[in-house]
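So this first bit is one chain, no partners, the form predicted alone, shown in structure tokens.
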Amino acid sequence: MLNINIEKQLGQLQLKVNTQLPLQGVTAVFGRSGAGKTSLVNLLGGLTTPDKGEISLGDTLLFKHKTVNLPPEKRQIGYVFQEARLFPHYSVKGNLTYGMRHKAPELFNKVVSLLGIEKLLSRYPNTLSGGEKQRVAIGRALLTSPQMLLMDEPLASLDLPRKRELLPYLQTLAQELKLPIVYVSHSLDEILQLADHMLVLHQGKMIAQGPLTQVWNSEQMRPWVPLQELSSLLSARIADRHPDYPMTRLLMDDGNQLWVSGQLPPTHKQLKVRIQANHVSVCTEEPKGSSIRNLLQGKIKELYPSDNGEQIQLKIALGKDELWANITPWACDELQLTPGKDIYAQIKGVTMTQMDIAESH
């Protein structure tokens, strides 16, 4: 585990984080500007020093107050900044090999292939696009053979086409590499596509941390998402394909099933399914004769009236998963919805993440 228990005074902001992060997959650090996201990764990388506390990466103690403070070059941590920061007088190949501790042709070839930069090796930074520069910067960090990779909003300086260009490479890295990645971002869309875990900072304090689906569906995330954009993340796996129609059936852990458009390729991996709260309607009895294909059976967990009183946010328990629905107070009163009541949720739209988008209606 990556063990973090630190405090740091940053002007008027006191950063205080005490948590453990997994040593695999992508942990997204999310929060508004000034929440302490970049400061946290700078502390992990050794670019700044905590006022007190301790940081350890697996069995390696990186920092302990008044005892241990490994410099950045000894932490075996790769760092990718918002700007690529390439050496302009070195070719792409020269930039990539600059930080390599040992000659490792197999590693070099693997990283170059993963990032799709084979054709860029002889070029210089001033001839590259923003997305290409970031891919080279990521490759340089990986070729230092790090024990962990820190990425501080690597897409923030890119325009939308360049972001779309780079995201598939980041997805591939997250799936192929067996090292932890701490990924700072203020973009919820990026986090949905890349992260396995999530840590939320607010005014220097950690207010949520855990698996992505758990944090995304938590009450702590509601203030960060506009009412009309509230959504849920559910875990599912591919069960089979419809024999007559271009649809794929997904199976959830609690036995519920979802149909999505398209003939998805077989995989044993758990998939993330995103459902907008505005695409969910609820029934107290199983509906008959409906064109909506997806019906989930669950139990009401909580009800949260919106600040303007025009809607109620309903949280539905589906085994280990949770589903948000936006309904009117009129519907809530008429259906006599209360915590613990069994309910059916009709799903009007389903979006897959970490793969080609598929919609089901």
Contents of the next structure:
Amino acid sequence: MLNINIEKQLGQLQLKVNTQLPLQGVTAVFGRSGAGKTSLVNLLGGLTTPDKGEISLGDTLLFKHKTVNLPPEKRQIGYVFQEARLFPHYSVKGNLTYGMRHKAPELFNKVVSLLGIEKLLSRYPNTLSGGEKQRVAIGRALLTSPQMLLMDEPLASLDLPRKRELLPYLQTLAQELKLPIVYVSHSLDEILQLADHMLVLHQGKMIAQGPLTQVWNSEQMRPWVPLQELSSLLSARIADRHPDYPMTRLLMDDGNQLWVSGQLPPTHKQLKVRIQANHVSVCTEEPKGSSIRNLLQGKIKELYPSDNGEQIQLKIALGKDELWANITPWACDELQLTPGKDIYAQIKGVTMTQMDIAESH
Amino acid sequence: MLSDVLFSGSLFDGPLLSEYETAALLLSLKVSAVAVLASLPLGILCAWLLARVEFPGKAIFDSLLHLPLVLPPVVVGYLLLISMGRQGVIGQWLYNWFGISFSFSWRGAALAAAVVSFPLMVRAIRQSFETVDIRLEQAARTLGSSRWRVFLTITLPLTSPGIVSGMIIAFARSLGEFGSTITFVSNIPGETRTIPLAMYSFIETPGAEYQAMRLCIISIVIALASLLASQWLTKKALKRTASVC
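Switch over from the form predicted alone to the form predicted in complex with its partner chain, please.
Below is the whole assembly, all chains and molecules, this chain first.
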């Protein structure tokens, strides 16, 4: 376990986190900008010092107020920054080997091929593209054989095509290496694709922490997600493909089925499926002759009016799963929706694409 | 008169440089090189302190360091004479304990040159330290490097353009040093008579205009060469270190 119990005053912001994170898989640290995400990982990496508290990684005490404060070079924690921070006077190979304590050609070759940077070794950082730089930076951190990897929005400085280029490498990394990763991001897209675990920060305080699906769907999360990005995360497995149309049928844990666009590559792994609240509509009776492919029976659990009064966020119970739907107050009044009412939730099949589906690790 | 000297054909007759000129030139180069190399470590340290460390009295330290730049060189020479001369407080101690004497020797000329060129060197290196991205140093720390290794492998190499230009500027300033040298260690042929001092002697001597002009041209050639070298070296060093990655 990574034990964090720290306080740090940062100008106006008081960062106060007390939690334990698992030492496996990817833990996403999510929050708006200025929430203290980067400050938190800087404290873990030893680049800044907490005002009080304690940090320990497994059995190693990294920091204890007034007694222990391991310098960054002794923490065995790799750090991938938002900007690659490659050393301009070293070649790519020089950058990669900078932090290796002893020669390990096998590890070197493995990391280099995992990141696809074989052809860049003799080049200098100023000749690399943004995505290439970031891959080298990740390799450089991995080659120090760290106990844990911190990644501070490694995709944030890249444009969309570069993000798409790098994301698969990060996914392979998360799966191939048995290395705990703390991944800072304000992008729910990235978190969906990468994380197993999630910690939500707001104004320096931790407001939720736990397995991804649980935190994603939690009440605490709702106020901090932009209205347009509210979504539910359901776990499902691939059942089969449609015989005639390019669609795939997913089976959710409690038997509900979901048709999604495209022919997903077959896998037996558990999938995470994101359903945007804006893509869910509600009927009080079973609709007939609809183009919408997914009709799920459920029961209204709660209604939350949005801050600006323009929308109502419905929480719908589908067996054990929960689903968010955004509707207008007008529709809500006309259908007389109240908690406990039986309804049908409709989800358009075309709205769920590969961007919304990720494998669980 | 200048055209007489340049076109008379007699200016560069015989061997390129006379024995006398060779001696002055080599002495000048030796004095300047020793001055620069000996003061370089201290220069880097002072530049680093000024660029990176906050400490009480920093403003006073900074001003003291710049003093030789604004003081008349003769004052610097006089201060060296009373402190570092054989009878001076520090000079006496150095002579008694280590047998080192600066008085009337080329070492004294090098010391005088080092003192007057020191602020120029520190300024150039300090500016370079200030442009090194601290985030790169942080990254190196997270890769397992101690502060000292980070300094040697990241900070210092990235400062190299400033170090090179600081060294060359100090070297050029040392070559031209006159006032403090003549005050501190006098004008002794073969020992402390560098090119400016030799030229001064010729100017004082009636009928030695040719010799003075030859030394004048040698000075211009050395100055130009060091400026060109400075530009070339800085460009070469910048190529690798300038880009932010």
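Rigid core here is just the name for the largest C-alpha set that superposes within 1.5 Å across the two forms. Being a predicted model, the structure only gives us computed values, none of them experimental. Positions refer to the first chain, counted from 1.
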May I ask you to confirm whether P226 and E153 belong to one rigid part between the two forms? no
Per C-alpha superposition, the smaller rigid part rotates against the larger one between the two forms by an angle in degrees of 20
Backbone CA shift between the two forms, W259, after core fitting (angstrom): 5.5
Relative to the superposed core, report the C-alpha shift of G289 between the two forms in angstrom. 10.0
